[in-house]
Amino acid sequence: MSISNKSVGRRSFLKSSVTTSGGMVLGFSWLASCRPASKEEVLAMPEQWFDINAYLKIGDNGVVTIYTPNPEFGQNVKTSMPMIVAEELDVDWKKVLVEMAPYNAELYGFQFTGGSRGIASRWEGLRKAGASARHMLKEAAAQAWQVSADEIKTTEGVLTHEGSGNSATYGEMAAAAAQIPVPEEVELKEVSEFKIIGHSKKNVDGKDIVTGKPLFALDHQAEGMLISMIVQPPAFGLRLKSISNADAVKAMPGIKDVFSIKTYSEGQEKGGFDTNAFPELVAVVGNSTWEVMQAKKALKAEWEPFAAYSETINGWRGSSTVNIPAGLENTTDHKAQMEALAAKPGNVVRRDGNPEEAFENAANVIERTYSAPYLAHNCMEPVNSFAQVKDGKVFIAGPLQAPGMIEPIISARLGIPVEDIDIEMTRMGGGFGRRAYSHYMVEAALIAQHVDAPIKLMYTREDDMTNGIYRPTYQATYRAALDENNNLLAIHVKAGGVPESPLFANRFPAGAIENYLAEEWSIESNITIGAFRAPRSNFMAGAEQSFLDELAETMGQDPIQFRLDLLKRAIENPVGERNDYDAERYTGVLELVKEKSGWGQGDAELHRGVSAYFCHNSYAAHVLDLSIKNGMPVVEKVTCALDCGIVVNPDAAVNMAEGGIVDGVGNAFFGEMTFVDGMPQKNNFHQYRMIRMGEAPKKIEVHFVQNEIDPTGLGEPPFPPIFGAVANAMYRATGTRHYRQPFLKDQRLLG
């Protein structure tokens, strides 16, 4: 057993109490999937619930409700997190109900979904919650039976004492257990004892999703609720000057009001996720979606350029000053600016050995430049939020990844104390960064406050796609120095972007090269960018892995073996002390994908590309098999190997990897946002090309490295390396290397 100390403080989630109030819980079994539940599968609801700690309550009949603390946007933490609690509680999963926990920083700490840190950040705490509850139940039984708690065993929600022959269900001991003091330390199970973790469980929201039950903020209804939409500047670099026909629009059928709002007060401090493309907007409020849409189209607003300015952002690493330039920017100008900066010395971030001398003495130098465009998130569920401001209190319901970061902004802007703000975390229809920027919740609250009525704010797809928070546009130049025998002497990478650099100077192949130089640069912009699935990694992986593939070919080496040889050096004799990655784990996924893909034994009609990458503390490797049909590439199969530590819910983990792979293939082939005079050139799916069902890989196999390492990231790591795998496979199919994304531009895969 592992012994874990319990930290008790302001946010202690282990506080014990007893309640006699009943719980309203839906009576169906998610184990039944989409078929009707049989009588045996419908859980009988308890007459009484007993709160054991903030993460769970136990009914008098042994049914257990487990609360999941982190927001859910499809990665299935709402299932996986309760599985961790249930494992340590030692309860029958069939008797578990799952609910979304309320937003409560005092009880649950930082309720954030992002950075692939959901399971990793909650792993120990969730285990303690379940183990502490099991300890309290055992103590209650020990007191009732007058025996030692150490002699009591638990199995699937039943307590037994072999010596006395006594047994009881958790439900029978729940009331007494709620009175037991919280233990200072608890025993955690060994990995070999797991019965729930590592065994697939179906999505607890699965039945509600497929039957259309209300789970999302767009489903939220309230008496007297009005509909609101926003009108934003048509281009970055512009701000609102005036509204010329507000009164005429107000007179349109069903319209209640038209007015401007400012998301932030003058001088209001912003946090790291308070990015907002257009801080002053026009709000249109009315009775119905159709009426508001017609009024929005009729609105005539005048826009004007804004002057350059600077603002202080209090982000993860403290305060920093961000300069926002004036002007209407163009994609073509960005390209020229990036090429100009790439030709100049950059800011040196890492230097190992003497790379300058190695390049000077090289017999051959290979230099390649890679670039990628802005990308829009395009979540399935467009931006929206419900808000009501009444009697000095705020109620917000919406899709958000970080309620704790938007709450103080709402408080400061509306002048309402945080204790009077209630945030309901709804299920999100997609996220991966976009929902961390919750400016729309502030907008909704301001609109509700202004009209003194509950409102539902809805962005159209056009509003959403042109509102910013894009993946930045990037460029990276790689150089390699070779001697007369094609031995690798040095690698030099110089990377930058608009408005940030994507460089990770201490990742592979740093640490595996004697002479290594990493430089970066950036260009200021008023086009708003933000976290996009595996930020920065989603570009650097493709560039790096494409270059390594070309380098291996030049050196006459097998692409996988070339990478393994570099990693062997990083294992046996690493260069430097700041290497972010574990070379042995990195080697493990490459060896696994080599085995599972049958590398070297491919079909002559298939063209194979390999790619591997480390990010979010996990390791992913792909082998992509591609064919050419009717002159266009078709992805036949992707073999994926992942090392993300202990896999809590295997089916869900496979689903997440599959989603990342499909998403990556689509973005590699098609993803692109461009600008002319600050205006986004694509505003809906007829222009912004997304992958279609018939274009997804025909087959995806996902394999996990088996180990007992605590869980690391999974939502993002499978995404970045797919870009390199696509590029490398396309080269083998066509003989042409691809250096600029998207690889197919506006062409269609299927004719």
The other form holds:
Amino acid sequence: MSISNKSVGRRSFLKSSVTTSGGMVLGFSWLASCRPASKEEVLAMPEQWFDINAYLKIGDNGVVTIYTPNPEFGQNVKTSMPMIVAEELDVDWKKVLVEMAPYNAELYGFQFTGGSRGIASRWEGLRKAGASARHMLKEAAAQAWQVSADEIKTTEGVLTHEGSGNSATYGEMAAAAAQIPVPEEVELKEVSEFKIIGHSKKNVDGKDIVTGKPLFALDHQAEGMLISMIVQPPAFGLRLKSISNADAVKAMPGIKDVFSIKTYSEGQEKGGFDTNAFPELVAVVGNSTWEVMQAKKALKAEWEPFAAYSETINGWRGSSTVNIPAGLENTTDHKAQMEALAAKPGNVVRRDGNPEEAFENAANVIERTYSAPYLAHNCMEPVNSFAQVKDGKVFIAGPLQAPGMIEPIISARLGIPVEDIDIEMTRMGGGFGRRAYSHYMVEAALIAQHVDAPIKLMYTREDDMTNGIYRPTYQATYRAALDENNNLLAIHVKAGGVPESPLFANRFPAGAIENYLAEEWSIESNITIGAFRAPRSNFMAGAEQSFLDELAETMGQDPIQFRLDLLKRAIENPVGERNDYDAERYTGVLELVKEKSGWGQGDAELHRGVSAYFCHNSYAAHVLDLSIKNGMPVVEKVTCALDCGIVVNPDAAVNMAEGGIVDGVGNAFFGEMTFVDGMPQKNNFHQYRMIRMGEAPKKIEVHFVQNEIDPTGLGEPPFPPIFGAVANAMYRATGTRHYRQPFLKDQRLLG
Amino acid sequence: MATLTLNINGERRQIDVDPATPLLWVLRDNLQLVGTKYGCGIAQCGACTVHLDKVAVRSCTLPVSAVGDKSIITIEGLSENGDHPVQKAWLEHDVPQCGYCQAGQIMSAAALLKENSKPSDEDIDAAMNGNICRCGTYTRIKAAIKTAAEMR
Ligand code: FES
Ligand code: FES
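Alternate state requested, the form predicted in complex with the partner chain (shown: the form predicted on its own):
After this comes the whole thing, all chains and molecules, with the earlier chain placed first.
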């Protein structure tokens, strides 16, 4: 046992008024089995619940409800977070019901899904929630039996005292346990004692998903609810001038109102996740989705260019000012601007040794430039939110990754204190970063306030795809200096983008290269951008790993051995001090993927590409096997090695890694958004090509490095290196290096 | 507006709608059958897939007036207790991530298996290519379809 008494989340263990005793709606546990529940598996509901802490309550019959604190968008935290609590509580998983916790920062801290930080940031707090409840149950039993709590053992929801022969279920002790003071310190299990963590459990919402239950905000219904849609400027750089035919549209069947909303009040300070492309929108409200869609189509508005302005963003790192230029931007101009800036000296972010001299003395210099386009998130559930404003109170139910970030913004815009704003975090139909920017909830609340009725705001797919918050477009130039014997002397990277640089100057291969120079640049833009699965890494990994592949080839070395040799240098004698990766864990995933893929024993038909990357505190390496059929690349297999520390729910973790790999292959092949005169050139899936069944890897094998390190990120890390694996395998297949994403740009669109 | 009678999940339901309304919105707005999802509205993503006389169709582009007497099955009516082989196989493989596309995937898969009880990889690719899964669960979907085929 290890003792933990840190103060993380202690407040959460205070008795909460959020969870109330009494009947719960949920009557079944679908956790027990992959099969639909048989009679025996249906859990009987207790007569009474006892709140132990904000994360769990125990019923008098031993059934336990565990609340999962972070929003769910497919990463499966709704199952894996309760598993952590259940482990330390020492309860039979079959007796566990899971519910989404309410949004309540007092009780649950930062309820955020993003940055692959969910499990990592909750690890200790959730364990302590379970462990302190177990402690309280033991104390209650000790008092009842007049024995020492230390002599009481627990096994899957049963307390026993060997000496006296006493035993009781958690249900029997729950009432008494609820009266025990919350312990100052608790014992946590050793990793070797885990019985639930590390053992795959089925998705707790699986049954509801496959039977079509209303889980998503878009499914939300309320008495008297109206449907609302927005009309936004057709191009970035434009704003609303006037609505031309409001009266005619209002007269259309089923239409209640047409009006414009300002999504910020005058001078309102923006939060870090408060990106919003169009500060004035037209709202159309009516009885049914179809009627509102017709009205939206019929609506005519005049748009006008806006002048350049700057705004203050109060984000993660304090207040900063951002300049938004005027004008209608074009992808072709962006490309020319990026080329021009890449040719000039950038901002030096890191310099080791004397890279300038090394390049001067080089016998051979290779220089390659990589680029990637804007990407749209394209969550399958389009942006939407339910809102009601009544008696000075706001109720919102919607898909969002960071309720704590949007609540103050809603409050500031509507002039309603945060105490009177209630947000229900619905299951999200995808997130990928897009739903960290939930300003659509402000829009929904404003519309609901205006029409004085509950409304459901829904973006059409077209609205969703053309609303901005894109993954930025990037470019990076890598140079390597080699001596006459093909020894590597120096590496120089210069990277930038619109409007931000993707560079991580202190990541590999920094630390492994004697002479190293990293520079960056950026270009201002009025096209809004946002976090997209592994921001910046999702470009840099592909560029870096493609370059290292080409470098290894030029140097006549095996691509995996080349990387391992560089990492050896970083382990034994690292260059510089700010290297923010662990070269041994990095080596670990490369060695694991080498072994599991049978590297070096390749089928002559298969073209193999390797790639590895570190981000979100985790390590990922892929070997991707490609064949060419009918002139098209077919991904036959991806072998993936991951080190994300302890894996809580292995099968779900594999699912997520598979998803990251498929997402990466799809975006490497097809992902692209372009602009002409500020206007997004794709607005739906007939134009924006998404990966489909036939193009997905035929086989994916995921292997985890086994260790006892506290969990680190998983949703993002497998994604970035896939771009490099695809590029390197395509080179082996075609003899041509691919530098510009998407790699299959000119292939026909699927219909 | 017109009054129409639809045969949905084995029940006759009467509705009063603009006959041009796509079936998807009749299901979701008028009949509160929200298991069928909206993803694109232009028959490109498959989220809205339902069975029309046992054939998979995209309900987002099918005007409700074109349905007539044909039987409509939605995800809610695929099985009584969520125990259609495809649903069981989906749970066995723990297919869903976010879950949003899955009703459409399941409806496409169930229609495929009705036509072809032992689909090859190529058959599955062809039948499922109209269903996008943004979360990338394709390998599991394929495996689950094969498992469901075994169960039948
Ligand atoms: S919503 Fe019908 S196919 Fe996309
Ligand atoms: S599971 Fe999320 S879109 Fe398919």
